[in-house]
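Just the one chain here, laid out as structure tokens, in the form predicted on its own.
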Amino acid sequence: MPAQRIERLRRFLPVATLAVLVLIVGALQPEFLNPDTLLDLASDTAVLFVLASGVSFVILTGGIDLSIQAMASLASVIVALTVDRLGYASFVAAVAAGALSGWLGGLAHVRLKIPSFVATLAVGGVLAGTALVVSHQHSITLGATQRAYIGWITGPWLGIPREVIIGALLLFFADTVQRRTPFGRYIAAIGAGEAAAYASGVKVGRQKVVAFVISGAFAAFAGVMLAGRLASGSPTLANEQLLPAIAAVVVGGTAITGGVGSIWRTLVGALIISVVRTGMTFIGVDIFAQEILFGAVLVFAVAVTIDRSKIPVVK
């Protein structure tokens, strides 16, 4: 299949898939198309999108970050433990912890030459263990005083859930970084051909580390949003978010081998995952069975989007 046709398929197939899914679920359950239901869907998608958009930067380089769900959970614990003393600064501390974890994972990958999935899997283990230790393996519910600080996350503003507004602002920010900055061009070049990017003078290692820092910071922000939505922090709060987040990136049309993709595609992928998840809930599919479908969808999406010219030998 010609390269132009493949690229056209990557660009339009996710949007067409989203439209078809909405029509199918709406036909089976008409209440799905109610404005309130769609707003709830958008609100649920916001957290998944934030988590997925951060890891999109790493995937665009051809890497992967498997620590994002552990970082999101730890961020929720940090907020729950510190918001009483630090106030709004607790949110900054949580995001800073995410950036630090991304920096450590990036350094392990770049400096120690460890494959990104191994480096971030190890960092994720450290983060998950830290969350369990500092929370004493318990969920931490926010009290009335503490909940006063999370009003900017929850509730409507002019009839629109604040999570949706936050997600839209982060979409604009991430899209600007990816499409209108040298860093965005560099990571696309690295994903398309790391050796060629290096020969062109791109500081490959530095750009990769920055991508991991962004991924960690976005994962932490997703954890902050979860803490606000659920009014609690838990060391396992985001444990079921890794597979949907990776699936959202790839289903949206971003190649797992890097070089091709965008934040807008990630948004479409996140909406597809949310529609599938909500649709199955409406139809009555068991929540644990949904993971089976996400796994199957991820395999199919990778098979469609992967650039096999970059990996002549699959190991």
Contents of the next structure:
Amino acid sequence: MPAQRIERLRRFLPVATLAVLVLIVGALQPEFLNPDTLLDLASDTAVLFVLASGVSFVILTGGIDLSIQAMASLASVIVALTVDRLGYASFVAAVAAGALSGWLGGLAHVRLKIPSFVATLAVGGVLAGTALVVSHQHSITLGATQRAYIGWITGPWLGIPREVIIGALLLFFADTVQRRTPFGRYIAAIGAGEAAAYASGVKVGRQKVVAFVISGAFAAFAGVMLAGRLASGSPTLANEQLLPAIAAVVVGGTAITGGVGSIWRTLVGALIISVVRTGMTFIGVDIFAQEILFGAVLVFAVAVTIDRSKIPVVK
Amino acid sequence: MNGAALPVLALRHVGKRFPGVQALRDVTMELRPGEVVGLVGENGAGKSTLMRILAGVYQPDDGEILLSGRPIRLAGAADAMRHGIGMVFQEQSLLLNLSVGENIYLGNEAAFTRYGRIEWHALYAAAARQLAKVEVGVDARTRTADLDFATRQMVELAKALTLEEAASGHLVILLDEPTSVLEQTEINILFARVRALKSRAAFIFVSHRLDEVLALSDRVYVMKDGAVVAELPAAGADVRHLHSLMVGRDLRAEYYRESLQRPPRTDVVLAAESLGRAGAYRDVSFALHAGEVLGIAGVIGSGREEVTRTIAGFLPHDAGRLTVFGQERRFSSPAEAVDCGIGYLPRERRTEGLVLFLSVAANITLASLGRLRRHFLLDPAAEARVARDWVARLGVRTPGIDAICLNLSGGNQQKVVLAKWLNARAKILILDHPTRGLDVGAKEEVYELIRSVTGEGIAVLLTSDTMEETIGLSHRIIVMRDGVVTHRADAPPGGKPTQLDLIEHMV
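Having displayed the form predicted on its own, please output the structure of the form predicted together with its partner chain.
Up next: the whole complex, starting with the chain shown before.
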């Protein structure tokens, strides 16, 4: 049946796209394919992937979290300001702040029945403002003693960049939560058919809030990683990360309308975005001009991944 | 009867199939100028499918539609309207945030547009003329939300009459259950208007209130199982006769597996005492026993739907007591009802019953994932085992447990919903129109399953599309009208009440 073939095509399209992109960039710039460049690419992808896998949970429920970029920046500021006093606990504090902001955004969405894009847009504004205020609008560079605490984030370990190892651990964790826990099943059910999930006794509101908590905590973790890589915290550190993160989720084949998707797909999507980014830099495209392409890619990916016959009205 | 006049609208051997169901077969009927034709039948008889075909929503698979003698194809609702077919539906199509005039000309503003802007004066003047046709004395600039329901219905009628100017030829107006939410005086006004408008249009009137159909119509078509089974002049017909034509089939006891109906146990699993919910029902009392099927009969608006939804956890009661397994309960969400061992098989199978885009296995385990958890993680092997087991036990015909439910037939979807609750070990099943949209064979399978689960001690609260089904399946029946219980009847095998016994308490 052609419908099934289209469905199968849809599923393998992201992986095929990734392979083709790697080959194209490799053909243009053979040095791209040497292992060191690829490892660099992987470590550059890690932050984007962590950001994207968190928001994947919310997107699976059919919602969206627009506060992740602001949360990541704020987390970097929290680390930079507190690592002196708290040491390693500053990382925990940052991630806890992420979970808290996700919880508040989730409650605003579920309890006050505000559409998630509005609720998280507002939360994002609050977080961005907070980061600017507490940092006095400055980027805070970590001193030598403080840098001792960020060694676990950067540099190679047994020849592998630590970002890649952290990313892999989070991949394993997020994938397990998504595929193997009742929560993972519930959010897929909510995304694919909220009314049926509700009638089946699923505590829909609670599951959604948990998804936002995960998204916030992952965003904060991404901010911690950024702070570690750049040895600084800044209220604008993660700017221009929101669009690529959501693009990564959708390019990987997770439906923006919810119900269908996985963390592995988000990984593929994040790699695609990363390869495109690196490829463009290789070719010499202005870094700000890249946003133009990500915007276009997002629209294209949503258009390809949604089966419009199943969705009569899109708002 | 004016036999010489050319029918305004005629259907010739019209048929319509849906996956697994023949919704209409060989339907032939005609509508003459200035005539009101009544269309009656039980739910599932094919009335709404027929109306949707006439409204251009569905296209027939067989047969043809003739408009003033010419065959036509209606490609959509807008196309039907262009051909002079208007509709007044039970679910009103008016947008409440717009004014009455805006609603009347919604989608047809072009007639009043000059240089890209709407000339509101012209539009409202025209709307006022339409309102005058139905003798509604409201200002066309009134916000629709500020009108009462009956007036809105008149506005709908006025909107349909705008086709007079737009369409060539004779006007046909479909009235689909227009009275179901109106008071008697409002109904009288609506009927008076319809009679007065007969010179302008011919009407097809669908209603489950048979007395109204007889009062308003000139002729009546009776439908059953997708076919027209009788056509008769309204004058001289009576409700009883019409009803027996609708039901048609001789009541075959075995259709409902009556020989498998066992006496219920004595233990009460659920009891309602003077249960009430403002605006829906009041003072409703009954006891449900293990192994019993308790049917609730009543028409739309009787309150039985709301009682069902209360027990399923959707609409909390605000008066009286609800006791489930000896504990007083008040459910504020379905999750709480599920925790008490209640499973709800909704009439909206495709939206509330199943997550259509999840697999058969995921749907079967959705209400009981907690049991498949080992060290926080789901055990995929155990899930597959459970799903395969239920698929085999209930005879679900599916390509596999990983197939998504979207592609299953209605009957098999219903079995998956049932499997979900049986796997969740529900002790009380609320069956809300369990055989809606199923064909005869699938219905019988569902009946058999109902007998089999009640045999194991599960209690069933049943609301059904047809009286026949309610009577055939139930041990006991309560009848509701206008939010209160009006009658109670025992229905043991061999001693079932007749439909007429119950219907007098329903309407």
